[in-house]
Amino acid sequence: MSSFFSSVTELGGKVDFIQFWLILLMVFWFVACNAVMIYLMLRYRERSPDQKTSPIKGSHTLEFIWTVVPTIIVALIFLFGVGAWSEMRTMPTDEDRLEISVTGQKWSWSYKYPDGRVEASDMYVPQGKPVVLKMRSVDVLHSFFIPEFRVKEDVVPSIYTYLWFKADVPGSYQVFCTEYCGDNHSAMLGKVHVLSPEDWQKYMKNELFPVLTPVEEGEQLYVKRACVGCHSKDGSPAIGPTFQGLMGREEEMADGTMIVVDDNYLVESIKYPNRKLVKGYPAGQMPSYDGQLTDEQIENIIAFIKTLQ
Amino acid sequence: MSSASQEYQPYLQPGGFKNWFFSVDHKRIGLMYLYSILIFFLIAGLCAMAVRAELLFPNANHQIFDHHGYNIMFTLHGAIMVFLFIVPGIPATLGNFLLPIMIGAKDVAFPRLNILSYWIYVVGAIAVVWSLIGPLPSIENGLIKFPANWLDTGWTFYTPYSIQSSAGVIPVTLGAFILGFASILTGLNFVVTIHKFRAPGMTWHRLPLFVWALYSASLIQILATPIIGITLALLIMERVLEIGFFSAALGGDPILFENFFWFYSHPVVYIMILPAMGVVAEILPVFAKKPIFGYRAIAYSSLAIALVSFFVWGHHLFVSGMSYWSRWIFSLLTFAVAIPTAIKVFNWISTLYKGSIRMDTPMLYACGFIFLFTIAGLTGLPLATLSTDVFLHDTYFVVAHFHYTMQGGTVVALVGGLYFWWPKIYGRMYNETVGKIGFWMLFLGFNAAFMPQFILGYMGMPRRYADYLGEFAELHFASSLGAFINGLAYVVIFGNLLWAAKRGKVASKNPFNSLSLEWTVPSPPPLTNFDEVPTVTTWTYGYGEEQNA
């Protein structure tokens, strides 16, 4: 994954260059300070209890030097450190840029493309083209971090935030959520797949992946939209009720009423999870998927649930 | 002091709950504060051990808690360490005990406010503990499961998660709100005491540097703490009344909370570290038998740090969606903190020049502090630098940097200070050999725990993760082993001190040949410190002068 100093973007390379010089600087000052300290500790160790010591109280010259020198150094680091960042924060306006809307929600990422296609967890982008991410959260704070591209920005419910990159090397790159967002924060992972021009053409024509059956697509969504984080498919207890044997099961609601789970109940619970909660499960855990999943996707997930008997 | 050889009653007598809990004596209050915060240091430390035990291996091989349980552990670790241990930290313990004696006063300016501060601390602590009352932890499917009311928001209470969480956010924030008053009262007391209660001849430029450091920290306590109080009150109102300050769903702004929170919580790290720097400045000259180098530079740099600390909070929001120019300016201002900090380090090290250095346990801690603090300070540079912070933000690099300042800095100085002044506090000596063993265990364990975390950060490992990818496994394993040694070190360190308090060799009035005022009174000091107010005629750090005169 993110091995040190192997950024796959030009901008990432610039960041690494700064990172590298800062490491050298840190090591230099650390060694310099502590070598002097340890030398003095040994050189002036007590040899006899009544040993004479110098009454020296300070030196204006030294104070002046070690005020001015660090000031110059940190000023230079600041200026040196603005460059790559400034580029990072200036969104490209190239004609051929790709703008993707990123939605963060507990605990998965979804991506909407200009042509209307929606991906979950896995983002596909063309090699060598600038990609601008327009990001928004539907629940709590998240943060979109692609270590190999050296970019990160929080994903916030009240405003859009932006991020951009231009990846030059095809491959799959890790995405982390880096703002604590609750139980499955550490499972809110994703991938950015950088496709070669040929693969990108295939992807745009829906030829890159085989066509899936509704159940297969439902199973994929179960993982990618992070249903799996809270609903097991083998009956084991988790944050939410298990999907095993869910269809047709009689469940007691928080208000004591009994409901037999059917298609209508599942659609309602996916869109508005807090309306009819199964007893024993706290409200507010599951985000609403209303508008986050298409009707067809919801049907496919239900088709998948039906297979878990 | 004329009373040194006469009969006197040390402040430790008489004992009994009433005589202590209702005492207005600054020394007793300092000691009660000390044991109170150490209880929470133990609890929060055990949470840290639980966190590191969970992270020994990736989840696939090994799990102790579910994710929710892990989140509760790191939250309790952080919240308890910050609000109940390290904010009161050095000022309320060593500060309370030493400040009046160091300036030649019989007590602080407002002794009753001082005990009120302690009582408020106790009430705040009860509120925090209250949040844990309810169902007990249970074991389900071989995993430890904590009740839903235990706090899981992280110590930062970021909205809107803290508004939506089903955990007991209100008792904890209420507790932190209450604890704020304890902190304000201590700060207020110190500032007035330093202004008004200095003995004749104790001019500002003769003050011990620990007092300068406490003064600077107190200013921050007074000025910054109200902000967190108001912020947490707003958060409680938001949860109860759904007004719409911070919740986007109600038209509020979650980033506003981040600004409010860090407007206090950044300055507060200087409440934690400035007194630690003061402790180091006291220990170094005594064991080097040298005047402190650059007294005024060190004193004024404390004030400079306190001032600048109010203008750098934005660096916590470098990737939060803050505007371009805000980030730019906050980066520049953040670098300004580096300058007074560097000045202090250079002056401490120069104090050793042409000295006669005894490496007793307190001195080991002082030099250990400088070693660890240079790492803490220098690793702040790539976090202040915009280009590199974007990558390092919210990774383990930040966790390591923070722990180098707080544990490598503040806790190491607190322990060093306790070893240094223990003979004054209890009139008994610690065991030197065990003291040194404790230091080296702490030093090695701490570095082993947190050095790997810098590398994890450079590899992109995000913080607050209950589980991690395989490529991080070796470094996490190493970090956990280091953390266990680090934890064990405290058993040795505090075991030695507690043993010394009861059974240590009786200490003389001034076992380390220090020149500052607290060593002119008997050990342990009498209740009123001084029989008669001392008149100060010399600078506190006049070492080396009589030999060379």
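Positions refer to the first chain, counted from 1. A quick note: this is a predicted structure, and the numbers were derived from the prediction, not measured. Only the largest set of C-alpha atoms that superpose within 1.5 Å between the two forms is called the rigid core. What changes on going to the form predicted on its own:
- Annotated hinge between the two forms: F80, selected from L277, D183, E251, F80 as the site between the two rigid parts.
- Put simply, the smaller rigid part swings 15 degrees relative to the larger one between the two forms, by C-alpha superposition.
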Given for the second form:
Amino acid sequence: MSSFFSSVTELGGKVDFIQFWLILLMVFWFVACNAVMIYLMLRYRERSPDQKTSPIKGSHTLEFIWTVVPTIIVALIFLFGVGAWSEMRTMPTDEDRLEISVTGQKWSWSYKYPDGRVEASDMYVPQGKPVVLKMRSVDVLHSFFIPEFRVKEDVVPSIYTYLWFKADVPGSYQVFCTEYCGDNHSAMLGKVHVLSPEDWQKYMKNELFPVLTPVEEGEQLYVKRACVGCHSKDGSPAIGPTFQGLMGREEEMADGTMIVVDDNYLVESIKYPNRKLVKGYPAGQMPSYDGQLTDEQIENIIAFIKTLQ
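The form predicted on its own, contrasted with the form predicted together with the partner chain above:
Below: the lone chain, stripped of partners and molecules.
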């Protein structure tokens, strides 16, 4: 059943199965009801001014049928639906399950694995293994959605929410935020990469991707951590100051003081963006990356910024 409707996850196949029959039932009853209505309009239309309406008598049999049959159909839909919903909401207890901590913030996703590694924007999971996502937000309400897996869950500040899936087909699948969370809501994208057992072993041994230079990793983080949505690298205006020519530039702060941009200022701005605001840019636009980026990752971003002179 699930292989016919969805080839990615078994749970997705069950969701597709229910949706398919719901649509099929709606189409059937729409056509049937309108066909009967049109037939009766034509069969019993007025043919002459003197035509009298035939007497109408009630039918207990007909009333019984149109009450009991829809009730049975709705009950079956409920049973199938609550079964799929229960499976979707019951986290697997398999000993080999993989639990990943997901953090949502304006406007990016990050993923922390049991071994301590952190991925930004893209999540990597093994094929055929239950994956449990333990999710939270550090700012506003978000919603984590993987359309191909047919799973979605709100990501809420101050509490943890959970989501799980088991992907059976290797490939890359799109992640969306489906809760409006600010200016760059539509850019809060990501990918789930389902890896074959061989590629998963390479990933765990850090052998799947080539080693990047600090500048290359900094540029990659610039995109993955959504810096690109607020800071241009070509001088064009954006939500925040452009990165082009930023290093060594003298900036006027909101309090009127002048600061020359150096490594220390950039580190402070990345970790605590509201401490020293550039004049003309409102507070609260940029989230804090303190604890979200390692010191090495921040150094690599700064190395990338230095190349944009």
